[in-house]
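Single chain ahead, written as structure tokens, the form predicted on its own.
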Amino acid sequence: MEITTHDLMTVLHGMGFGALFMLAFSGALVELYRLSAPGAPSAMSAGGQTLLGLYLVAMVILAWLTVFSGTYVIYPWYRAVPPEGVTDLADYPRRLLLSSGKTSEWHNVGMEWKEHVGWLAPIAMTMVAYVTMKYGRAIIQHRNMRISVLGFAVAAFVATGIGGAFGAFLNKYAPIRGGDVIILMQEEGP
């Protein structure tokens, strides 16, 4: 059993950071809608609040993750550019989805979206730590500061979902292969 170094650090950037970042909106939007919800708490514990601050600067470490290691990891192999004459785009990512009409809108709708929507989410999240590590307890007495939070946290999730479905489906027509070979296990011999 093998992989690549370039297959390993896509799975490490999606499935890793990413899916880690993904799972994590469940408890923080529960946490965030809890305190924006009409009739919310008077007052949130500060056992409470710093368990959210903790959660929330974890989640902003993984959206910044996730972000970095696809922009200055897995998209220059993406957009690697084939020596003349090469005719088998296979390990060229960019130009296999750009060589044909049927997939080229992979390239222009997917990759621009991680390219440029992407970063939205870790600088949604950040904000969202931020105000809310920031204001702590008295976020409660500003409804619109926690509506707004909230639709930030929103905001990252959306971006993020698409961006990963994106990634996905990516990966699925014009994948990253190439690097080092990393072998996981040998078969025994006789």
The other form holds:
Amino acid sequence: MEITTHDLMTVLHGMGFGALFMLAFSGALVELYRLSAPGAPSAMSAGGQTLLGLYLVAMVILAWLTVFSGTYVIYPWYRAVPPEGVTDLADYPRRLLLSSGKTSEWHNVGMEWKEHVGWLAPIAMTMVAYVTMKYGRAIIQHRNMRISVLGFAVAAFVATGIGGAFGAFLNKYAPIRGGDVIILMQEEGP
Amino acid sequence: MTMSQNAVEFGKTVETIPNGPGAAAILAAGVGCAAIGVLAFASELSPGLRGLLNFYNPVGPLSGKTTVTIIVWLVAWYGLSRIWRKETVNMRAVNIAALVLLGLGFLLTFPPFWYLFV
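Which structure goes with the form predicted together with its partner chain, now that we have seen the form predicted on its own?
The complete assembly is shown below, putting the previous chain first.
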């Protein structure tokens, strides 16, 4: 069983950072609602608010790791230019997608949207974490602030969903390949 | 202590915090979201701008778009925070502006929208 360094980084970007960030949303949205809704069934304790703050900070870190690893580590491999005369485009995902009318829109729409819209998520989540930690339960007194915090949290979720979904499809049609091979397990045989 | 007493207590503790710092963070987030959209859209329309935004060759113009976006967002946040540090601002207006800017960010990063103009 082996994996290449490019595969490993792609998995880390998509599953390690991105998917974990998305998974964290369900908890964050419920807790943000519980913290901020005036009629919430149970008010949050001071300890609960601290825990929510730490949870949101972890989400912010994951969000930034996702976009930075995607843009500055994975993306250069995606947009690599094949040398003159190369006809096998398997190691050049962008060129591979653009080489056929059946797949070109995965780049023109999917990748182009993903690479930009993904950046909305960390910006939005950083604000959500900051405002939540600064105001805590007092946010119930600022109705419009509450709307913005929840609105931006949902927007970050949507932006991440767009990036994640297109990332999964793109990796089906034009996977990132290459790099050094890491042998994880090897069958012992004669 | 009951749950409702708890809620009131938290509210009272921080009731004195003006909404300015929160408003600054919210509006700046809107500005940051719009910035990536504006840069994505503008660089699609202008090859010259696309070249200028190529800060790091392996990443291409996306390096400039993301770097400028972060700078614009942080500068906006810092500036608004300084101005509104102790202020109570019209949160409804800030909210509308921030959500419109967020919507603009989504719209301007959506490639089929670019292709209406290119």
